[in-house]
Amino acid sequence: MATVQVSEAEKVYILHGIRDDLRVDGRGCEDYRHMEIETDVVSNTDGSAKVTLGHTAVLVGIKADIGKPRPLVPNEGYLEFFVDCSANATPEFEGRGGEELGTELSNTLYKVFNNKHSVDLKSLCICPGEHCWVLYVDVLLLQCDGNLYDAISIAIKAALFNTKIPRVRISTDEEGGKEIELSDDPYDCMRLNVENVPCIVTLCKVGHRHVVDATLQEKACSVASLIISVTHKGTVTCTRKVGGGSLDSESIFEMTEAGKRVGKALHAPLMNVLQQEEHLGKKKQKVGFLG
Amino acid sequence: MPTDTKRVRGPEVSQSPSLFLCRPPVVLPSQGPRADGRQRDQVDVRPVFVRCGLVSQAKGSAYIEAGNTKLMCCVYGPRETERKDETDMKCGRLTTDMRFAPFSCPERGSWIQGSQDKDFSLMLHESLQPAVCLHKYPRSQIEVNVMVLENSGSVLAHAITCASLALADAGIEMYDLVLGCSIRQDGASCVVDPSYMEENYCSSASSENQGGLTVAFLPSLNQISGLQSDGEMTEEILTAGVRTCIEGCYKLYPVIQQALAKAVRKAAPPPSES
C-alpha cells in the first residue's frame, strides 16, 4: 500500500486528537470522507461504476460473458473478481509491484461475496449445467489515499446496481446444436438485485480508539485493523484482521460492532442516490474524470 | 516452478469421476452429536499430536496431527535477506509460506501455488507477525514454510499453532506462542475444529448463519494477533464464536506447552544431579 513517512511529533498529534474524538481533518471518529459516486462512466462495459472517496479514485467495470457453470453448482452463474493497481496511483504499483495488493484486494472480495445471498447467483443462469452468466469485475485503483476496501466495496456496488445483462433465448437448432438468441432491442435487458450486496467498512485502532475511513496519515499511526462487510440488514458476511499488530478481544468486539452500525448506516443512503441518479436519465450531466 | 510434463492428461473436456458418483445428498445433521463422536456447541476440539524437531536441516520445525489434518512446518533464520533491496535496518523480515500437497484434499490439487494458497499465507503472516520480536533481529529474514501433508479441516488453525511452535523450536524469540482455533457456524448451532465434511458441505435448509471463524490468540498477553471469517453470520454469532474460539485455544495451550518442554530438555539434557 502506499505508505507516508510520518514524524514521531505527527503521531503524537493524530493519537492525541482521535483520543478526544477529533481528527486533522475535523471529522469524528465514525465519519466519512466526502464521496462521489458515478455510474456508467465507461460505454463499452455492461457496468461500470467510479467512486472517490476523499483522494482514493476507484473504478470498477462489469463485464457479462456467457461461459460454463461450475461443475458443483450447475444452475449458478458466478462473479469472477479482479484488482489491478495501476501505476497511476503511486510509483510503488509500477511493473509487478501492486500484485501483492491486488491479489490481496481480490481473495477478499471472493470471501465477501462467498454467501448465498450477497448476489442471486440462480439468475445468471442460462441452460443449467451447459451455460450460465459470467459476471468479470475489474477493479481498477486510479488514486491511493487509504480506504481501499470501503471504496471498492461501494464501487462494485454501484457497478452491480448499474450492470444491464441482456436478455438471452438458447434455443435447439435441426441438428441439436444451441443457439444463442440475443433480443433486438437494446433495452430489453435483466438487472441484478443489489439489496443484500455488502458494504465493507475498515476500522483503524490508532491509540485506544478506533477510525473510521483513516487516511494514510492515520494509518501510518495503527498497528491493526479491522475489515468488516456488513449488509443492509446488519448481518456480517466476511470480517478479517489486517496489519502487523495485536488486538485485544474487546477492542474487536467493540470494532465489530461499531462496525456493523456503520457499515448498517451506509447502505440507505447509497440506495438513495443511485435511485435518484438512474431516474435523471437523459437529463443526467456526466461528470466523468475532470470534473 | 515444477509442472507435470511427464504425465499423459486426459483430454481437455474431461472432469474429476467424483463429480459422477451416485452420492446421496450429503445433508450432515444440525443436532445431535457429530459425526466422529464430539459435541456441537461445546469447545470440543480434537485431540493433538505435537512434535519439535522432526526435520534435521531445519533451524526449527513442527509437526502436528489432529483428527486427519496432518501438517509439518519449518523454520529457517535468521538469514541474511535474499533481496538486498528489501533489508530493513531496522528489524527483521518474516516471510511466510502456506502450500498444500497435491494429495491433501480430496480433490487433486495443483504444484502451482493458487490464490487460496497466497490467502493462506497472508493470513499466517498477518498472525504470526505480532508475536516474534522482529527488532531484534535486524538486517535478517526468518522464513517459515509449512506444508499439508492431509487437509481434514481447519488446516489454517493448525498451520499458526505449527507454525508458532516451530519458531520456537528454532530459538527465535517471541513474546508469545501463537494458538490457532476455528469453528463453523451452521444454522444456530457451532462446531469447534470442523473436519473437512463439516466445513464444505453446509447441512439442512437454514438460511441463516452459516459461516466459518479462525481466530489466532496469544493466551498470555490475551490478544488476537489474527481474524478471518467468511460466510453470513449476525454480530452477535460472531462475537460468541471469538469468545468460543479463544476458549479453544486455551484447551489447546497445555499440550502445545509441553510438547515445547519436552523437545528442549531432549535437544538439552538438564545437567544430572551428582
The other form holds:
Amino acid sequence: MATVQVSEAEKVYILHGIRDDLRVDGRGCEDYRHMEIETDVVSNTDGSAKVTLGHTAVLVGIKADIGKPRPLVPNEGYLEFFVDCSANATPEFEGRGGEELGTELSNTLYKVFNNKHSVDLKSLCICPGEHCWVLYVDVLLLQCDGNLYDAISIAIKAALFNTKIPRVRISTDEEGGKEIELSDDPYDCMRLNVENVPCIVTLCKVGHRHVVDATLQEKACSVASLIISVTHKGTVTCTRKVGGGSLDSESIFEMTEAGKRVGKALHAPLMNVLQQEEHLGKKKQKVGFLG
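Would you mind giving the form predicted on its own, to go alongside the form predicted in complex with its partner chain above?
Just this one chain is shown here; partners and other molecules are left out.
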C-alpha cells in the first residue's frame, strides 16, 4: 500500500482536527471526497467504468466469456478478479512492488462480490453443468491517494451496471448435440441486476475516533482499519481488519454501525448517477484522458 511520511507536528494537527470532527481538507469524519464516475469508457470490453475519488483513480473493465461451471455449483456462473497496480500510481508499485497488494485486493474482492448474495450468479448460467458466463473483472489502479477499496468497489458496481452480455440461444443439431449461438444485435443483450451489489466502506481508527475515506496522510496516523461491505439495505456482507494495530470491541461496534450508515447512504445517489448517465447515451460528455 502506498504510504507517506508524516512529521510528529503534522500527526498532532491531524489528530486534533479529527477529534473536533474537522479534517485537514474541511470534511467531517464520515464525509467522502469529491467523486467522479464515468461508464462505458473502454470500447473493447462488455462493461467498464472509471472512478476518481479525490486523487485516487481506478479503471475497471469487464469481459464476459463462456466457460464451464464449477462442480459444486453447476447452475451458476462466476467472477474472476485481477488487479494491476500501475507503477504510475505510486513509485512503490515499480517492479514487483504492486504484486502483493494486487493479490490482497483480488482476494478481498472475490470474497465481497463472488457470491449469490451480491450478484445473481444463476442468471449467468447458460446450460447447467455444461456452460456458463464467466465475468473477468480487470482493475487498474491509475493513481493512489488512499482509500483504494472504496474506489474499486464503486467502480466495479458501476462497471457491472454497464455490462451488456450477449443473448444466448441453444439449438440442437442432427446428432443431438447442443450448439450455442450468440446474438449479433448489440441491443439484444442481458443486463445484470446490481441492486444487491455491495459497496465497501473503509474506516480508519485515528486517535479515539474513526474516519471514512482517509487520505494517505490520515492513513499514516491510523493504527488500524476496518473494511466493511454494505448493501443498499445496510446489510453487512463482509468485514476485514487491516493494519498492525488492534481494535477493541467498542471501537469495532462503533465503526461497524458507522460503516452501515455511510454505506447505505452511498447506494441511492450512486444508482441515480448511473441511471442518469445511461439515459444520456452517446450524448454524455467524456472527461479526462479518456475523452
